[in-house]
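What follows is a single chain, given as structure tokens, in the form predicted alone.
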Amino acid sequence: MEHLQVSVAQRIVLESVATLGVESVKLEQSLGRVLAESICANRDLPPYDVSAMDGFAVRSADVMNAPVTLEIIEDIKAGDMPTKIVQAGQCSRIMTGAPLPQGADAVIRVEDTQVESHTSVQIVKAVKCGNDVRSQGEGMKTGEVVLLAGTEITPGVIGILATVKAAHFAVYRRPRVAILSTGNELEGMDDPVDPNKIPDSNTYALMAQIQALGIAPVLLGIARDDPIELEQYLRRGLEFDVLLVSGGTSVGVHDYVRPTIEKLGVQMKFWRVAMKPGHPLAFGTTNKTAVFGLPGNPVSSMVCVEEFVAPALRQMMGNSRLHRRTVEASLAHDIKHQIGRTEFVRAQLTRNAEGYVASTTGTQSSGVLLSMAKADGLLIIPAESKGLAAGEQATVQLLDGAVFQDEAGFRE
């Protein structure tokens, strides 16, 4: 297979995964999910004209020639209903959120008045009809669609759902994700420390990336470089919606992942992408599972999750914003680059008067996980670039774990 451009590989992945089914959730358990139904308002909000400020409900015609003195006929608190009609020369003391009394058409803020007695107030400012009044239905109207299907549920959306008293509603299902590491050289978390082994960091770094998407993955453990054992692990992994296999996708004589998953019926879509790090990425599908063969080097594996796995999982959950947000940054120093592969450089961001400034986190070896731990984002060097000079603008894909955007945001 040819080495695909990143954008082509991303497109193949997204064309290969579909939004999952629908389930009902409680409001309290819905944060981060995506609505699978539209939500309508069950009332006008506010239910009547209300005051937007503490002050006095007046007839705007009475204050055209302010200053004027008006008679206070009642006090109206939020939750009260007015009992008197405001006539010429009168007003009602009113609190924020309280209903506007009949006859009044505007509100004067308390700071624009001088109280003369318990029963009279001097208005020192003229206002027009509707001043500091929130009209009935300004926030929402009965039957109006307030949230469309496909809306990601954020804290603000939770507030709307609570307002319309949506205690249960339909959301798209979260994918079931399994993570498997492979290799005789790996040392498990519960294994005794062996200086001749490599700690299995991939399982847990990948776990955290998936958890950041609101998904609780299942950790399958470590499969050794034995075709029979690997097949047993892979069979279990293929029961999930998505299987992430770390290591074993290169071309060595003991890299068994590709031939084994093909034996188990996985149709390979591509193997190898023109990117650095992450070149040996493999991707395939069965009729129920998307399988990502991730590189064994920890940084390569994490970068591949950012560029391919995270967008796929978000699409499966019904999201429309699939890719990490990007910003433009000025380079703090030169960065060398060899033409041919899109490179994702781990970078830290600072700000100056002109905007963001990007500097690398040090060595860009795909085996040095500290370079990823220190990174604010991935600085994108296009495949055709001969390198970037200090002061030049570059695109940085943020690694903040929460903010996404519609497009990948970089060119190759």
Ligand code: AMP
The other form holds:
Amino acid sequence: MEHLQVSVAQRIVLESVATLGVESVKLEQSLGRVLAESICANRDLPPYDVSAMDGFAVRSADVMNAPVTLEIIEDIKAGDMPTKIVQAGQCSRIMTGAPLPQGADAVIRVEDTQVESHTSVQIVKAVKCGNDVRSQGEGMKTGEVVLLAGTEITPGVIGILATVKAAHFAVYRRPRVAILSTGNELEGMDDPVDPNKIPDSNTYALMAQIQALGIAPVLLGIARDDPIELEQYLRRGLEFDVLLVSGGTSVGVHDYVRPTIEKLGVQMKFWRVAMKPGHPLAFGTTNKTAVFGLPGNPVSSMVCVEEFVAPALRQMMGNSRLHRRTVEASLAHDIKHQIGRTEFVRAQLTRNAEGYVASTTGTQSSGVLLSMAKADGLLIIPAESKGLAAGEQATVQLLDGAVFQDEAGFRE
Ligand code: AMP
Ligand code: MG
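Please give the corresponding structure for the form predicted in complex with the ligand, as opposed to the form predicted alone shown earlier.
Everything in the complex follows now, all chains and molecules, and the chain you saw is the first one.
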């Protein structure tokens, strides 16, 4: 099988996964979930025209020729209803959020007045009709759709849900994710340190990438490079919605992952992607599980999770935004590139007067995890690039922060 371009492989993954149904969740427990229903406003906010400032409610026509002295007829606090109509030559003292009294059409902030007595105030500034007034329904109007299904629940969204008194609502079910490491050389977290072994970091790095999506994965442990043992672990993993297996997906004689998952009924969609790091990436599905055979190299497996697994999980969680934000940065130094595969270079970002500047985080060997730990983002070198020179612009996909549908981390 030929090596698929990253964009093609990603499309295949996204075409193979769907949402898993909905459940009701309480507002207090909904941060990070994705709305499965659209939410409408249940009232106008503000419910009437209110003052945006502490000051005086006036008739704008009265203050056209400021300075002018007006009679104060009433004090209106937030929560009060005005009882008097403001007539020519009059005003009411008003607090932020209090309803504008009849007759008044503007608010003058305290800073633009000089209080002369308990009953009169000098207005020193002319203002137009509507000045410092928040009009009825400016925040939301009854019946208006304020949140669309597919919206990720952020703190701001929680505020809107609380505003419309949505104490519970429908969200998409989270996928159940299992993580399995494979390799005879691996040393588990609880095993004694053996200088001849390789510590299993993938279990935990991948765990954290999944946790960052709001999912608590199940850690299946380490399977040896033995077809029988591997089969037992993989059977357990195939009970989940998503199974991540790292290691053993290459073409080595002891790389049993692909033949074993195929034996267990997984239909392979691809097992080679034209990318660096990460090319021995395998993907397949059963009727209930999406299986990612990730490369064993610690950086490669993390990059594959970022580019393929995370967008798939977001889609399964109903999120309408699938990809991390990208920024354009100018390169601090030359970067060589071999034509034909998309390269993800671990990069650090700084800022100068013109914008972001990207430099690599040191050796780009896919086994050196420190280069990933130091990275702010993945600098994307398109497959057809002949290499990049210092000062050239490049796209960097950030490794944290917001997620945007329209900004895929790579270009076709
Ligand atoms: P493989 O894909 O099985 O050929 O493994 C490629 C490289 O990744 C080898 O050097 C492995 O030792 C290393 N590796 C595989 N699995 C892990 C893991 N869970 N944690 C850290 N390194 C790993
Ligand atoms: Mg291996």
